[in-house]
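Below sits a lone chain in structure tokens, taken as the form predicted alone.
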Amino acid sequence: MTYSTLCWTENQQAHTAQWLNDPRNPAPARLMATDHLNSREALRLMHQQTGIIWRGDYHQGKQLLAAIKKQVRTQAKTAADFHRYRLQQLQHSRLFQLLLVEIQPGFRLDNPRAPDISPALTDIYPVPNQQTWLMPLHLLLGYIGAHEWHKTGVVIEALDQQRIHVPFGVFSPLRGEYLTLVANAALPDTINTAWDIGTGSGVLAAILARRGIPAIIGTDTNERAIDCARANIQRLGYEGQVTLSHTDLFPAGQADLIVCNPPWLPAKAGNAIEAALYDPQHHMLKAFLQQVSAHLNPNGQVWLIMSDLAEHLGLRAPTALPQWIEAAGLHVLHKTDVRPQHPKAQDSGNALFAARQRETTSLWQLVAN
């Protein structure tokens, strides 16, 4: 997040406030402030990059919000395909991030009706804030469906229905087709350390630690994962086998089995939550499949968990995966498919619909040459 100090005049008074939003996005040309606007009027200024700073109630700004959604992607062209799809969600987001509210100090907001957001920020920024802040209601209302989504946790069948609690910015494994297959694979022989690469929101350790692996470490660059990664492992109760490190995929030395899932997607991430989901032209895959085999123990595994979701969009070659495999001194010694479970895959409304048709999701057991 950055912060940028931001001017304008309301009732002939002078106003400043931090504009606090994602350095990818813009800050607006211009502001505003009114309570009162219909959604093909609010959509015309944001195409002037106009800030719509919201003075009217809570939930009537929600639904000019979602007012504005709608008109913007009723309006909007089918992609042709994935490129054309991410710009125009991209450009989507960048009008979306246009109606603000006004964060009062203490993580107070004033509006008519408005709830006590200060919960839900507390979850992004344990400092309240001591100046007053124009943050997007899109984007608020985000952290606020993450802060539920932080308190409520996912069920994971793969721990037994233990649940694993994820905050905004950090990877929420909804998607348990791929758990069960880590889940359920056959163990080297002989292990006694695994690592965990990109751990996120540790549920990966967390099951390696449930199948009795004495020694974990799960690893990530994101401080906000590993932080959640910690405290998911203490409340299962794993703390004992599973060590986490602020790294850049491996630690110092050697394990017996090496477990990563990477992101599936060779695409820059639009904001700081995609980091999890898109991997700028498969640079991590890449460079944890060139570097692993040194990091393997005699008769050490390693499992890649990956979808073919990019082959389906044309994003990568189906021949690529297994050469960059080869290349790096690896070989299969099995793999297992699953059809993807989540709601995205039976959506024929989705646009990437076709593509998620045809998805398989794969655990890679492989072995050094």
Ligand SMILES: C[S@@+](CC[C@H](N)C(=O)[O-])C[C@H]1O[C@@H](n2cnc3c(N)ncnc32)[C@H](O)[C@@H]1O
Contents of the next structure:
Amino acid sequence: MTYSTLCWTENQQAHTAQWLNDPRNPAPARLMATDHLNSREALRLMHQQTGIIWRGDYHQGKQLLAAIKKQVRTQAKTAADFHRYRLQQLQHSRLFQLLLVEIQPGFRLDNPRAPDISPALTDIYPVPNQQTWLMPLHLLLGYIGAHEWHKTGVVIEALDQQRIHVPFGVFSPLRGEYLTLVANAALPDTINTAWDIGTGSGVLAAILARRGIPAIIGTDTNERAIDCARANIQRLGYEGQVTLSHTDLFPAGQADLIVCNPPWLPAKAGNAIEAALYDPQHHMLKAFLQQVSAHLNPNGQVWLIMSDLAEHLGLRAPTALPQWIEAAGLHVLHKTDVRPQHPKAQDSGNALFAARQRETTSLWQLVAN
Ligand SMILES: C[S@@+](CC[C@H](N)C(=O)[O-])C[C@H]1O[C@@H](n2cnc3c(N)ncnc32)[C@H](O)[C@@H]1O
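The form predicted in complex with the ligand is what I need now, so please give it after the form predicted alone.
Full complex below, order starting with the chain above.
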């Protein structure tokens, strides 16, 4: 991790603090500090690339950020809109990064009514800061929220209501409908080995283990996902059945069942978390389909989980996925559909609401020709 030093003047005194360099999160051009500001004035300053160091009450800072976000909300209904929506999301997230808080050495926040932020930051940065940091409040709130979710866990019906715990930076199985599809689908007649490609939290590997498959391998390119999956698999007591591997797509060899829930939308990811949701031109999905038959045992099956949200946004032709399946030397044995139940699908304020209302999630059970 590299740092740069930011300087500003406050009450006629020179101040400095460190900034954690990240190409997606450039340092503000100039800085000011305040403990009172309305959202309109804050937005005006932010549009001028002025970073605002919030000295006021912590909860008022949160309200200010929420008011700023409300002012810049958008609706996307078509593909052209979707690309504009993504661009705006990126521009907005750059804007939101300009409302800052000063983190004191040892992960301490001195704003009035601030909570203890040290457990949340320790999840992300194992060594506490020795010097003062400036951090976007938006990012800090993301870390705090993720820390709380990590502690609480997500209840998984398909795992007998047991919980999956997911830290910041790993895909969380909040939408349970696809898990039920995997829990209920008929397994191949002979099933000794299964792979879960892009295992994330390890939730699908755990569901397969619960179904009694003796040898399962979960892979992921995200190291945080592998650590998270390992912790979940151990907590659930499936470490005798499940091995995890930091691997691009497939391990060596063949399996009786190969499951994959790839990112669903063909778009550029803005950050590491989004890499589980967005994949430019469906790169992972296409590579998975092209290579999967070579890894299937005779009479083996491929289980692909996909939503058609990209089709409703005009980002993928409805004929494309069946064509890619056919080109990969596979055919459809069975397809089970489910309508999303998650809150975003019912939220008319969600930017993608029009498309989400029509979304179907499917489990494609595929076999080699
Ligand atoms: C939509 S998430 C699914 C996570 C989990 N299987 C689930 O269903 O909750 C997709 C996962 O694929 C992983 N991934 C993306 N590209 C990959 C690749 N080339 N090889 C292995 N994993 C990959 C991502 O890091 C992410 O964890």
